[in-house]
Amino acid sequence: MWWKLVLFVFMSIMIYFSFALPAPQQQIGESSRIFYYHIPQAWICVIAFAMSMFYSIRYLQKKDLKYDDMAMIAAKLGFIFCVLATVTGAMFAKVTWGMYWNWDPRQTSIFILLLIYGAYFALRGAIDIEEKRAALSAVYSIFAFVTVPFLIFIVPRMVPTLHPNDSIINSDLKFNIEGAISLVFFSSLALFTVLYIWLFNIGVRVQLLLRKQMELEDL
């Protein structure tokens, strides 16, 4: 339990210290402190549709059906994220291009991911048999997660965009940041990652629960 507390408050330091520091780019102003909360919004988007398919590739070789939930529930937490990254770009849109939504290379490609990763759960949804569902879903998920490198990381810098390619990392692979900044940012990646395990380890937990009630009902 000590630790919930230790990330409570760690993560109102990191919350408060992002808004009290100097912008993290100053060309871009005040709008670039979003860059806090939506950098690791899609680095955990990225984290969890991974756990989606390694739990996926378990499921396949093991047959057991609690890695069928775990994939299941890295994939909810990743969609959830991405639906996150997606609405702190846009705000971000607003502010810099005038408008939420322009179809940006960056944007299009997130919104792709999104439709991949909805039609995953509506497989899911569509399908009564559990072992039929769960393999088809874990087969779905290893080729979705193919994807996901592919348009976070390739697709965007194939094309001009309007998105700052270089706000924290420049084109020499070196941060663009320093000091009392960067430990905010990377404290804000640690804190979203240990958050993200946090729900993980909470969606697992209340699965099992909810497989030990359908055996008790089936008894």
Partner chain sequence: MDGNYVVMAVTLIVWVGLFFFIFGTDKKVKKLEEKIK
The other form holds:
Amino acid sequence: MWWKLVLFVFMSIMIYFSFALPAPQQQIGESSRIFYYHIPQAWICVIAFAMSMFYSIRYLQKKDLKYDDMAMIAAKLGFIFCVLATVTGAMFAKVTWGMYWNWDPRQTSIFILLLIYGAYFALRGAIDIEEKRAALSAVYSIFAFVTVPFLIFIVPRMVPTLHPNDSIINSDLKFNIEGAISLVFFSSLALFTVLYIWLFNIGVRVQLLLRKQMELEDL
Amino acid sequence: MDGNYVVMAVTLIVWVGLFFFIFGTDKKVKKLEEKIK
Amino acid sequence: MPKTSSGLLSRSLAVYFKDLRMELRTKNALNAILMFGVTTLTVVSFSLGQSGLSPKLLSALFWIIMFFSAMSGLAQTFIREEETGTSLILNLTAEPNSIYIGKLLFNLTLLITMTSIITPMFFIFTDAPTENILPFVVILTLGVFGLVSATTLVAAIISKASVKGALFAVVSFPILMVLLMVLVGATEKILDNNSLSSVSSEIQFLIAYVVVMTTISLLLFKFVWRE
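If the one shown is the form predicted alone, what is the structure of the form predicted together with the partner chain?
So here's everything in the complex, that chain up top.
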């Protein structure tokens, strides 16, 4: 119970400082504040997808539908955070590069991530039998995740990127994460992670309730 | 700087709304869990 | 097909030849895949005229034709097993690994046959430059291997779904998108008369892609097949 209060208070404090402190990157200016939100969202997106794949593997090992539920919830949350990261990224792109979307390597890779999980949900929707759905979507999730390293490590190197922090052509756009800025940034990262774990927990419990309800209806 | 405070206020309102929504859902789930036991 | 006496390769070949015989009898998949390729090619050629297309446009069109043709036929072999109910018998007579390799070889044969008909037609209809044909064939071969290595497992997954429809293309596309992006880039360079060494990083990528996708498919196939 107490940690929810801590989350509430600290997130509010984090939001306050993310706007009250001077902008994290002077050249980009005020819009660079989005990095306090965009990067934690992208981080959760990756964590959630990694968890989804982990539980998919667990399902294939144990054949326990509980793991399928967890993989599905993690994928759903990952998808939501992925959309948020894409939107905040596009907003930032509009302000700094003048275009919402220009198939920058980073945008391409996050777009493919969105497509993978869109296809994952489409596949789940097309299979009626629960065990079958669990096994097939687990296999797909693992298979699709294997292509992700190809995206992250190969595609951005083939074309120059405009994304700050790994930008080759304008290295002066690097963020200097130190002092108060680093404190706010890493607490944002931690708070988003706690928020995600909470949401994941609720999602799994709801799924468990639905399962129990179905069992009761069957009796 | 003024614009920052407007955005800050909006973000805070969204966060508070989101928090209470999640909090409420959590409570509802807990109630259902006790009922089904 | 005796299960114990022969090695993995001969059992895979047995599955492969069984599929090949079935295909030669009905020519279902080949017809679908070929007609789809010819149709898209005709539309492209008809609507864009014949000459003066840039390498960029040509390579994009070529891989669009390849992608959709592949999508129209590569799932056939698994769907046929499910529809005729022979997957159970196959399950008794061969283990997953050899079934996967057999099906992979079959899809490879199918796509190579289709490619060797469509590609000359593509060059004839669009008047694409042919000076650099050898590097083109190298990229094309790697591309065909890439397409097949990534979609055979997906085809197996799709054949078990109750609603098939357009699912195969939808589910394959995210996995193939990286491959297609690299292939379009490499083909563009080749059509622009660059040498093979200018696309060496792409070739490395393609080889890595084929190897990784085939290995992972082999590891995962038994979970799909046993469902």
